[in-house]
Every structure is written in structure tokens, then in C-alpha cells.
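The data below hold one chain only, encoded as C-alpha cells and taken in the form predicted alone.
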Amino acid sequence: MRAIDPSSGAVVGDYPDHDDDAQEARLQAAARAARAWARRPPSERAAPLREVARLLRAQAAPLAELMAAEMGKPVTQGRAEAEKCASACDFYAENGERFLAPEPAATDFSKSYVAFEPLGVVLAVMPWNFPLWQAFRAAAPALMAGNGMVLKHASNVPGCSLAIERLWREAGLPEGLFASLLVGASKVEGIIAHPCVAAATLTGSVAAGRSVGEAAGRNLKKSVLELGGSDAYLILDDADVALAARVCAQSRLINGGQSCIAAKRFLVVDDVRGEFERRFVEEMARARVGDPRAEDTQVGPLARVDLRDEVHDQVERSVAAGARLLLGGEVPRRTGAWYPPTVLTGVRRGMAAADEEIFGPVAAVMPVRDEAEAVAVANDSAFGLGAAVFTRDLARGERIARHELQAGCCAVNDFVRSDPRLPFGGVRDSGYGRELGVFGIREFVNVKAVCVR
């Protein structure tokens, strides 16, 4: 596997793939380690989680440099990602035993309860956009629950994959319990079918989710899928437009727009659209694009040139279909996977910017007449990961977020993001199952009824 710096095209490093023998040895080692790990009480499992959290904070700077080199993340965001991983590990170390405690049930038996027992080894198929966070948000609850994990990371971040394995090893996790597999996507189906693997979790594209879900179903193994999103942000007639423009730009540009949960479609009521577009373009244009290693950079390059070209093609197809460019939309004449913050308006259903997930710093403004049309357009999507609504009437916003928006994560007057304390996931083509929170740790357990006469 070859890691390439997307800011310059320079080769960062070459890593030999794991061949079939190495893959088999790692799967067998993980299964052996998981059997022993499952017998340890949750209080003991918490110790490596606390230690890996300490290591993540201590090594945040070099980890951020590694992410910048392999996929272009600005180092300030990389350090924040390492801290977020640490907070997730701390959260499960602190709360895991309580989440896994048996729950008594009143039945005809003298004693009956529900126990939460580990399944075994979980395969994690993870993407490049948050190379640490995606892996740790899967690993922390799975390991705390008593499972093992093998990580098939994206092929363009092999150094990050091995760094994650090293961190767990340095934290004192039993040898082999967490293992990185440097293999291509063609190997995933066979790994899911392997008798050492009990379940699978994937964060990635809809196509990848269908493939993993199909393979898991065919082998009767549990799966959790967190897939794409085309999150709708509703800016209503009574919104604080300055706040909405600032927050919407921030959400759209996090990680260069390469986030499933980023704001992507902006459904703006006609009464405030002129003001919103003006302020929004100002906010998007203000973002500092540059070297991901620079402390003042807010938007770095996209992760690969082919991904940049795909984003530009989606913009061009939207403009050809009648959308108007308010900002950006041109490929810079420089080496690397660069693309500028871009704003489209007049976007409607049938255009790429409305129907497809754009994985880059491109915002699609969709005019709507009123609240009812905004809700209808928001829900008229194959995706259902996140959504947000901006209004000064908090009761109105909460009603819309709770009862009307069809998504797994909804916010009022703020942008949607994952949080270790809350469940995270979507509906429809955004996948199924939940990560994080109490629901995340219970995804990969045997929910066992125990009855004593």
C-alpha cells in the first residue's frame, strides 16, 4: 500500500500488504485473545482504555502530522481528533461496567435477568476521512464489551492503521486482541465469512455498505453500517441568519467537507434567502485554504486527486442542470488534490448536488417557500444521517427536529456531530445500527436471558 501526500503528490511511504498467511495468523491470534479477554471483568478491561486515552493526548501532535501527510487533514483538526478519540475511550472506561451490568427482570423464575456477553472478534472496515476517530469509536465500545477487533482501514492511510494498532499495544491491550490488516477491499468478504470473525461494522459509502451488509447477512453475522449522508439544514423565516450562516459554513467545511455528517443541503425559506446567501458566501470565502501543516489552515486538500475530480464533476453537472455558482467551482492550477470552498444556489431535486452526496467543500442552497416545503425537501432524500433546523422559536425547532425530520441525529441552531455520550447512526441509505452511547456498546453483545428456578 502506498500513502501519498494529497497536498503535493509526494509519496509518504510504501507498506507491504498482509498476505494470506499473515491475515490468517492475525485472525487466529485475535480469536484466541478475545476468548481470554471475554473472561476478564469490565473493571479490568477499562484499564487499557484509560491508558490509550492518555497516549492519544500525549501523541496528538505526531498523530496529527501523520493524518496531514496521508489524507490532508489540517493539523489543528488532527489534534482535536486525537482528543476526541481519547474522550471516547475515557467515556467507555468510566461507564462501560454500568452499561454492561445485568438487568433484572420480574418473571415466574426465582431469579431472572438479562446479561450482555461479548460476541468475539469484530471486523471494522473504516474510511480515510477521520482515520483515528472512525476506528476508535468502533474499537472503544467493542473492546470494553469484551470483544476483539481486526481493522481493515482505507488503503490510503496505512500508516494511521498501524499507528492505531501500536497505540493499543502500548496501552497494554493483550497481544493480538486488536490487529490491523493491510489488505485490499477484495479481501473483506472472505474475512467476514471467516469462522474467527463474529460480526462486522463499516463506515463508508452506500455501495460498500451494501456489500458488507450482504456478506454479513449471508453468513448470519451481526453488522452495523454507518454510510453516507446528504444532511439538510433548514433556515426558517425566523432564524438568526448571521448565526445560521456562520454555523452552516463551519459544518460544511469541517475536514474539507469530507464528512458523512457534514451539512450539505441548505434549505432556505425565500423570506431570508437573500441575506443568508450573502452572509453564507462571506463565511465560506473567509475560510483559510492552505498547507494542512500550517496552524492557521482551516481547509486543506481533499484526500486524493480522483476524489477531487469526482467533486468537480458533481459541481459541473449541477451547473449544467441549472444551478448557479455563487463561489468557487474551479479546480486550482496547482499540484495536489485542491478544491476551493464552493456555493451553489438554485439547486433542486434531479441535480447532482441535491441527489448525491458531495464529499468536499461544496454547499447546495435549495430555495423553499416555507417550513412545510423545507421539511418535505429535507426528507425527500435517499439518505437520513443528520439534519438541523435554525429558528428563534426553540419549541418550533424541537418539534421539527424530533417529529418531522427523518434522520438519526438532529440539532436545533447548531451543527450535527458525533458525541461519545449519544448514539450515532442513520436511517435509509445512511445505514443501520448505532455507534456510541449505551446503544453502541450493546450492538456487539449477546443479549442473553438467564433464568434460575
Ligand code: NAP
Second form
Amino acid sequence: MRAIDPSSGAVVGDYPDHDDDAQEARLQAAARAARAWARRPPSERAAPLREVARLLRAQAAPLAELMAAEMGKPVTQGRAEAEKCASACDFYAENGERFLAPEPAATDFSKSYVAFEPLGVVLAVMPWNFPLWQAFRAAAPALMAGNGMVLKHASNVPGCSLAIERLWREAGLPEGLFASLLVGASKVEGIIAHPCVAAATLTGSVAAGRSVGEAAGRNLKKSVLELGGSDAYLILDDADVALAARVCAQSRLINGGQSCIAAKRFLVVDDVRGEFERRFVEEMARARVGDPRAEDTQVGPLARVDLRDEVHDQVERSVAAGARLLLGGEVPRRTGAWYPPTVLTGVRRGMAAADEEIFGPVAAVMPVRDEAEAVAVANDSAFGLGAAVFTRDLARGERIARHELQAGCCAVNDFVRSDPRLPFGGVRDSGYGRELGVFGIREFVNVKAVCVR
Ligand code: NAP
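Switch from the form predicted alone to the form predicted in complex with the ligand and print that structure.
Next comes the full complex, and the chain you just saw is listed first.
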């Protein structure tokens, strides 16, 4: 596997793939370690989680450098990502025992309760966009629940994959319980079928989700799928438009726009559209694009040149179908995977910017008449990951967020973000199952009824 710096095209490192023998040895070792780990009480399992949190904080700077080198994330955001991983590990170390405590059930038995027992080794297939966060948010609850984990990370971040394995080892996790597999996507189906693997979780594209879901189904193994999104942000007639423009630009540009829960479609009612577009374009144009290693950079390059080309193709197809460019939309003449903050308006269903997920700094403004049309357009999507609504009427906002929008995470007057304390996941093509919170730790357990007469 080769890691390439997307800001320059330079080779960062070459890593030999794990061959079939190495893969087999790692799967066997993980299954062996998981059998012993499952018998350790939750209070003991919490110790390496606390220690890995400490290491993540202590090593935030070099980890951020590594992410900048392999996928172009600005170092300030990389350090914040390491801190967020630490907070998730602390959260499960702190609360895991409580989440896993048996729940008594009143039945005809003299004693009956529900216990949460580990399943075994979970395969985690992860994407490159938050190379640490995606892996830690899957690993922390799975390990705390008594499982083992093998990580098949995205092929463009092999250094991050090995760094994650090293962090768990340094944190004192039993040898082999968490293992990185440097293998390509074609190996995933076979790994799911392997008798050492009990379940699979994937964060990634819809296509990858379908293939992992199919393989898990064929092998009757539990799966969780966190897939793409095309989050709609509704800007209503009574919105604080300045706030909406600021928050929408922030949400669209985080991680260079390469986030599943980035705001992607902006459904702006006609009354405020002129003001919103003016302010939003100002905010998007103000973002500092540049060297991901510079402390003041807000937007780095995209992760790979082929992905940048895909984003540009989506913009060009949208313009050809009638969308209008308000900002950006041109590939800069420089080496690397650069793309500028871009705003399209006049976007409608049938255009790439409305129907497909754009994984880059491209915003699609979709004009709507009123609240009813905004809700209808928001829900008229294959995806259902996140959504947000901007209105000064909080009761109205909450009603829309709770009852109208068909998505897994909905915000009022703010952007959607993941938080270890809240469940995270989507509906429809955005996948199934939940990560984080109490729901996340209960995905990969045997929910066992124990009855004593
Ligand atoms: P991707 O191409 O689907 O890759 C994700 C992972 O799946 C990689 O490890 C990849 O391996 C593997 N993979 C790809 N095709 C596969 C297949 N047919 N069978 C098994 N594994 C396969 O996605 P990406 O481009 O890295 O990430 C962007 C996507 O992830 C976006 O759609 C984004 O919305 C989604 N995402 C979702 C969430 C969420 O929580 N819902 C969070 C972040 C990202 P290789 O690298 O070796 O191909």
C-alpha cells in the first residue's frame, strides 16, 4: 500500500500488504485474545481505554501530522480529532460498566434478567476521512463490551492504520486483541466469512455498504453500516440568516467537505434566499485554503486526486443541467488534490448536486417556497443521515427536527455533529445500526435472557 501526500503528490510511505498467512495469523490471534478478554470484568476492560485516551492526547501533534501527510487534514483539525477519540474512550471507560450491567426482568422465574455478553471479533472496515475517529468510535465500545477487533482501514491511510494498532498495544490491550489488517477491499468478503469473525461494521460509501451487508447476511453475521449522507439544512423565513450562513459554511467546509454529516443541500425559502446567498458566499470565500500543516489553514486539499476529479465532474454535470455557480468551481493549476470552496444555486432534483453525495467543499443551494416544500425536498433523498433547521421559533424548529425530517441526527440552529454521548447513524441509504452512546455499545453484544427457576 502506498500513502501519497495529497497536497503535493509526494510518496509518504510504502507498506507491504498483509498476505493470506499474515491475515490468518492475525485473525486467529484476535479470536484467541477475545476469548480471554470476554472473561475479564468490565472494570478491568476500562483500564486500556483510559490509557489509550491519555496516549491520544499526548501524541495528538504527531498523529495530526500523519493524517495531514496521508489524507490532507489540517493539523488543527487533526489534533481536535485525536482529542475527540480520547473523549470517546474516556466515555466508554467511565460508563461502559453501567451500560453493560444486567437488567432485571419481572417474570415467572425466581430470577430473570438480561445480560450483555460479547460476540467475539468484530471486523471494522473504515474510511480515510476521519482516520482516527472512525476507528476509535468503533473500537472503544466494541472492546469495552468484551469483543476483539480487526481493522481493515482505507488503503490510502496505512500509516494511520498501523498507528492505531500501536496505540492500543502501548495502552496495554492484550496482544492481538486489536489488529490492523493491511489488505484491499477485495479481501473483506472472505474475512467476514472467516470463522474467527463474529460481526462486521463498515463506515463508507453506499456501494461498500451493500457489499458488506450482503456478505454479512450470507454468513448470518450481525452488521452495522454507517454510509453516506446528503444532509439538508433548512433556512426558513424567520431564520437568523447571518447565523445560518456562518454555521452552514462551517458545516460544509469541515474536513474539506469530506464528512458524511457535512451540510450538503441548503434549502432556502425564497423570502430570505437573496440575503442567505450573499452572506453564505462571503463565508465560503473567507475560508483559508492551504497547506494542511499550517496552523491557520481551514481547508486543505482533498484526500486523493481521483476523488477531487469526481467532485469536479459532479459540479460540471450540475452546471450542465442548469445549476449556476456563485463561487469556485474551477480546478486550480497546481499539483495535488486541490479544489476551492464552491457554491451552486438553482439546484433541483435530477442534478448531481441534489441526487448524489458530493464529498468535497461544494454547496448546493436549492430554492424552496416555504416550510412545507423545504421539508418535502429534504426528505426527497436516498439518504437520511443528518439534517438541520434554522428558525428563530424554537418550538417550530423542534417540531420539524423531531417529527418531519427523516434522518438519524437532527439539529436546530446548529450543525449536526457526532458526540460520544449521543447515538449516531442513519436511515435508508445512510445505513443501519447506531454507533456511540448506549446504543453503540449494545450493537455487538449477545443480548442474553437468563432465567433461574
Ligand atoms: P469507501 O470507498 O466505501 O471506502 C470505505 C472503506 O470500505 C475502505 O476501507 C474501503 O477499502 C472499503 N471498501 C470499499 N469498497 C468495498 C467493498 N466493495 N467491499 C468491502 N469494502 C470496501 O468510502 P470512502 O471513499 O473511503 O469514504 C467516503 C464515504 O464514506 C462517503 O460516502 C461518506 O459519506 C462515508 N462516510 C460515512 C460516515 C458515517 O458515519 N455514516 C462517516 C464517514 C464517511 P479500500 O480503501 O481498500 O478501497
